Amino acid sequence: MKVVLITGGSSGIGKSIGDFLTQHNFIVYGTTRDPSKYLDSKFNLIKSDINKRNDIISLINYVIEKENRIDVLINNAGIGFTGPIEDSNLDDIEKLFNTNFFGPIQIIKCVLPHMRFQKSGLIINITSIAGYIGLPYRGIYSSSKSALEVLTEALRMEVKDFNIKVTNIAPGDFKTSIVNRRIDSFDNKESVYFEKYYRTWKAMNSHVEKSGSDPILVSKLVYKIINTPNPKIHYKVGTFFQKFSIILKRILPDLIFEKILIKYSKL
């Protein structure tokens, strides 16, 4: 049985992946900041903060001691972010990048020596369709996910000689608790951005609530990738429009695509 480690395994997409893989006879470990809140979890939850290097080292050592290997790492832990770039708090921006980008880098660095030793491994980075597009009032979030996309491309080439595969999955909007955990780094009603930001913010929340997809779609894709000998570099999962928006960006002139985004974002 393959050993899988998922960051952010207590809720949302991470929990769905962990439950699904457990049902298909994988040995699954997930991370959370407080395992005592999830005593009914179907798989092993370990207390760990991916922003703390010592926590990551202890986490990897624990799984290796228990199972002697880690076959699949799924970098799923992440937080959302909204706010106009000019008015967003720099401490909030740093917190976002620590979780969405630097955290995954740290855990990758700790897992790779073990995967090289066992001469095999798979790393799946959960990014976002938003990482392909600079969305208004979500530009900082988009940037963090875009950075992880590009990192995946580079890492694949660096570790290919060690029989380690690297890929990413870019989800669209899914029904998870990310809205409740999102950093809304803006509450200045006197700002010149407030009216349009607030309108976009409400539309965004409404869309996730009404049209968000079921996380099981991501879980099934993860299962498919694990059983694929040579995974692709990029996978997208979401509604037709969300996936098609990436194609539109590639084929349309920049200014026309920008006008579409402005209209879609109610600006």
Ligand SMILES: NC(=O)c1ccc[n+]([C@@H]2O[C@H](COP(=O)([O-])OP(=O)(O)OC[C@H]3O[C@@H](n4cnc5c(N)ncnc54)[C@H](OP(=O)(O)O)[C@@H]3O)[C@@H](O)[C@H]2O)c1
Contents of the next structure:
Amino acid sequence: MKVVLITGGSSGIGKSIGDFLTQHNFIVYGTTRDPSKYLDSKFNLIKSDINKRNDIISLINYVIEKENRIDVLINNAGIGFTGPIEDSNLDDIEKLFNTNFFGPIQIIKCVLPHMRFQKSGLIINITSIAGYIGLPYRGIYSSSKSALEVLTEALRMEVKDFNIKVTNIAPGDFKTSIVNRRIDSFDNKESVYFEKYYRTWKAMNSHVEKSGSDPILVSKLVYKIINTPNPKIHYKVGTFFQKFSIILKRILPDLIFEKILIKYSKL
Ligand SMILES: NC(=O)c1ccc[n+]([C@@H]2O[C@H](COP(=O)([O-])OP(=O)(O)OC[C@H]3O[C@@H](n4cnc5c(N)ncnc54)[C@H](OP(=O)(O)O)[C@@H]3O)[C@@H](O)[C@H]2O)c1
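Return one more block: the form predicted together with this ligand, after the form predicted on its own shown previously.
The next block holds the full complex; its first chain is the one shown before.
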């Protein structure tokens, strides 16, 4: 039975992946910062904060001690962020990048020696369709996910000789707790950005509420990738329009795409 480690297994996409893989006979370990809140979890939930280096080291040691191997690492833990770039608080930006980018790098660094030793492994980074497009008032989030996308591309080539596969999944909007836990780094009603930011903020929340997909779609894709001998570099999952936006960006001249985005974002 394959051993899977998912960061952020208490909620949303991570919980759905963990439940699905457990049902399909994988040995699953997930993380949460507060296991006492999730006593009914269907899989092992280990206390771990992705922003704390010692937590990550203990987490990997714990799973290796128990199972002797980690076949699949899913870098899923992450948080959302909104705010005009000029007005966003630098501490908030640092927190976002620690969780969405530096944390995943730290885990990858700790897991790779074990995967190299076992001469196999799969790393799946959960990024975002927002990582392909610099979205207004979500630029900090978009750039954290974009950074993880590009890191995936580089890492794949570096570890291919060790039979370690690396890929990423970019979800569109999914119904999870992401909106409730998001950092909204902006409360300045006097700001020149306030009106437009607030309009975009409301539209963003209603997109997730109204058209957010079920995280089971991501879980099924993860299952498919685990059973694929040679995973692709990038996977996208979401509505047709969300996936199509990336194709549009690729084929349209930059300025035309920007005009569409401005219209869509009601700016
Ligand atoms: N939902 C969407 O529309 C969407 C779209 C694109 C990409 N994504 C990405 O999908 C991933 C999962 O998000 P979700 O939508 O499922 O959100 P969610 O329901 O809020 O779940 C977030 C998970 O991340 C964990 N987490 C957050 N900060 C952490 C930290 N410092 N250390 C360890 N774990 C931490 C949480 O665990 P605890 O709080 O229990 O510690 C929780 O399990 C994220 O990377 C997100 O960016 C989501």
